[in-house]
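Take a look at this single chain, the form predicted on its own, given in structure tokens.
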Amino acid sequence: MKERAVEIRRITQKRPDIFLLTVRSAALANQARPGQFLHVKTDECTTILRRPLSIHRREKQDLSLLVKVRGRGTRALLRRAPGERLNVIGPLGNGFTLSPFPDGGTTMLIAGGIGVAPLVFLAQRLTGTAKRPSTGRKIALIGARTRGEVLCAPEFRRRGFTVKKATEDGSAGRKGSVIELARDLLAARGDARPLRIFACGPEQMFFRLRAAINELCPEPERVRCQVSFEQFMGCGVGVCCACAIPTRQGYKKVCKDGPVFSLHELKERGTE
């Protein structure tokens, strides 16, 4: 995958530690699929390693990246200006698989914190490319620490999703984690109608989600669930193995084999 120099169109502050970085590249926009990422060179001197950033949204020739400020690299990105050129590699990785889904089923998106980043692009694709409107239910569950940290609820609503929130302090929606909110909804379903889940967040969130599916769904093996990893990466192209995770088929690389995996194929660390 070759490097590209793309133009920075906008940098929009969403919260003190969250900003939206929008770049223009018709080639990248045409190739990008929900769940893929760009490997971004933050600047020429602050950091050596690139930063993997999920593709958050696509608008014609523009791609937006939702960035959480974590250290020197992401702070360097925030100092860039519209009109500058940004060096990126991508789109990289295997994204979400959007196979045909029966009418009457439920699509559930589950976002933990900044894990909301790839799910907006996914919501765009789920609602924007269907040949006919789905008769199923679409729900987006958003988890955060406080009301002020809930991200992207309007974007999901605009795409026809019912939005439900969970905050650790109870300031918005259900008090508790987004997985506790998911458990509530799974317990209330009470049937085996088709269900597909797409989730992104901290790794431990996935195993709590799998436990909830196994416990509360009448036929857990029939629930289609894909999860997108937030993971440290070195090279981003499968060479350095810094992002390897255990699966039922052995170790796989998040950057090349993922970042999206079937929930059922994952193994919890320490149980290999």
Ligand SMILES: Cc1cc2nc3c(=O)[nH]c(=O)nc-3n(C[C@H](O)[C@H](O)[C@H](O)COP(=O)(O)OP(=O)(O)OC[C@H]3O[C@@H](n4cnc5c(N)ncnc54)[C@H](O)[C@@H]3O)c2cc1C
Given for the second form:
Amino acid sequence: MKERAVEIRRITQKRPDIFLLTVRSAALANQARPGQFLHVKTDECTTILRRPLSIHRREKQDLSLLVKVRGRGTRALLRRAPGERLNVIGPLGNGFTLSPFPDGGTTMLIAGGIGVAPLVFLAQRLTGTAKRPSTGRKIALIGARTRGEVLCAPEFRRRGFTVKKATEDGSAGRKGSVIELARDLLAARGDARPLRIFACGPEQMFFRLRAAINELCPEPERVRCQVSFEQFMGCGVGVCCACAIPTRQGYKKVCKDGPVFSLHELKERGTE
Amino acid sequence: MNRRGPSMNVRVGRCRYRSPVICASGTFGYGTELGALADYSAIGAVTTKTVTLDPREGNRPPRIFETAHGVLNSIGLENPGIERFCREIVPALRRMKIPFIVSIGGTTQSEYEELARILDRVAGVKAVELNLSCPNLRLKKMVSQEKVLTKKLVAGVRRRTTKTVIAKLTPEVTDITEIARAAEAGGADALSLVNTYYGMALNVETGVPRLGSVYGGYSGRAIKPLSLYRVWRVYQAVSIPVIGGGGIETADDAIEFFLAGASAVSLGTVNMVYPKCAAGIKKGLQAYLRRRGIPRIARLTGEGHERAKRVG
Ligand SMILES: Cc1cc2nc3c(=O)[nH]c(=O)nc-3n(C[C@H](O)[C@H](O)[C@H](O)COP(=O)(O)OP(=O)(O)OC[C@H]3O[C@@H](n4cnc5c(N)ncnc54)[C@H](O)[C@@H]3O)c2cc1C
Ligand SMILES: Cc1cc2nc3c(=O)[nH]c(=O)nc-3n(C[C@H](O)[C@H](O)[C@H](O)COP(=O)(O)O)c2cc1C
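Next, give the form predicted together with this ligand, keeping in mind that what was shown is the form predicted on its own.
Next comes the full complex, this chain leading.
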């Protein structure tokens, strides 16, 4: 973790409210692991604190962020220009744990909306550069409001994932949420072959996912499920204690203990 | 002015600091966690996150929210308690040779006294800062909103330690000079101004307050003029040194606080954004002194008052 001014290489608009921002830093690119984030100073005028953004993709010395425009900071970031320097601290956070996984098992990625961002880097790591690419079934579930908002399907396909979609209006894939899609798949499995899930999206999605696993998987405690969690953040490096979330072991910091948590340890907000 | 440029040493209470730039409590952790992200050589002292007698798990999240011009927080004094602080954090600070001030808090006067007593025997502690913005159990308001209690509490702590005692005051009072005088009368060696202002924000989509604890402390660039005013007023009212801060981001901001009467400045919110900011601000202060031919930073303290007299 280090503070750096990195060069902005490209800013590409993907959808009206979604853009890809690519920065160059060999050092950052070499250190970064899937699930980690950069704490980005988007601009000097309209914002004060940094904004956490997941590392979306790595290509050699370049790292990309996939950003949804939400408020002042993300809007300011979109207005930056290639060639400018972007002040970032990173890579931060624990990242996904990629422990050995049995060959016959299924790897399932579940993305809700912009939650797809860290999962593309994870898919890269699970297939491309790994010394021993994992075999077994690989599925990516992508949820969005409409067909036009489904993100990154080709990126997952290219890496050998079967892509399934869910849209709220039914314009692509299953009508409904990505969790309903996950429920269909979990119900259809009906056996206890190894399953690991990596998920990122709105918080409520996680608790509905946990309910689905508990209800539909024969041995729910054996399903390894890691989720990347969001919380308003201060320093990003573990000193201010602002980004606390409730877990079964008390409050934990999203920036330092996370952002990736085991789904089993999370507590629903309002139940702390 | 010697060849190495203007002297940046300052005296606050019973000790000297190698730099007048101090990290405000709660925004730099315990000072030890940042490693290469920070530039310790520029920091006069790190004020550690407020520590209490017993561990505290902190407030219900969300604990931070950025508004258009400032930052709201309600951390709720999450900390491991004084015992673990002394056992684990103090040795690390000493190993890293970081000068540090310990911020203490509590809900009763006896808790502050007990903390001061414990810390009096701990080597390396440069000063004890009383976070008087903690709600008092009996009064249901902050200690530093009440002058009698402020004086009594400071005096109680004073009796239990030979270390420098700094009283950190809330700006949320009708007349901060009254409280400042009460702290001075109680035996404080120095004052720290200011802690955060009360504030809140609501989500217009859902109607829900943005902070889990509904309201919290407002800090950052928005509060600078308000804080500067209080430092100015308190400088006129007391004769003990003032550590001034609230919204400082740049060297110019810091200079304003010196001119208004601060003997040292504290950086809060900006630390969370630029952990190395103390270095840039210290450098900026030095350049300013050099430009004006002022041999030491201490000479700048309160200069604005002289100028104001001449103009007025
Ligand atoms: C570890 C982590 C990784 C993230 N990765 C990505 C990513 O890859 N791509 C991406 O687009 N976004 C990501 N986010 C969310 C992103 O940080 C926020 O969208 C961003 O900070 C909003 O800043 P803003 O100034 O545009 O909005 P603001 O003006 O600050 O707020 C606008 C709205 O955005 C929401 N918001 C603000 N901050 C957060 C936050 N930290 N978490 C959740 N909601 C927030 C609030 O509801 C607010 O009303 C991530 C968050 C975390 C904690
Ligand atoms: C996240 C955060 C945590 C804080 N924690 C403490 C604390 O534990 N004790 C304390 O005395 N002040 C605490 N403060 C107040 C700061 O020390 C400082 O007085 C205040 O933020 C004003 O300065 P600033 O505008 O430079 O941030 C905290 C402020 C912030 C933003």
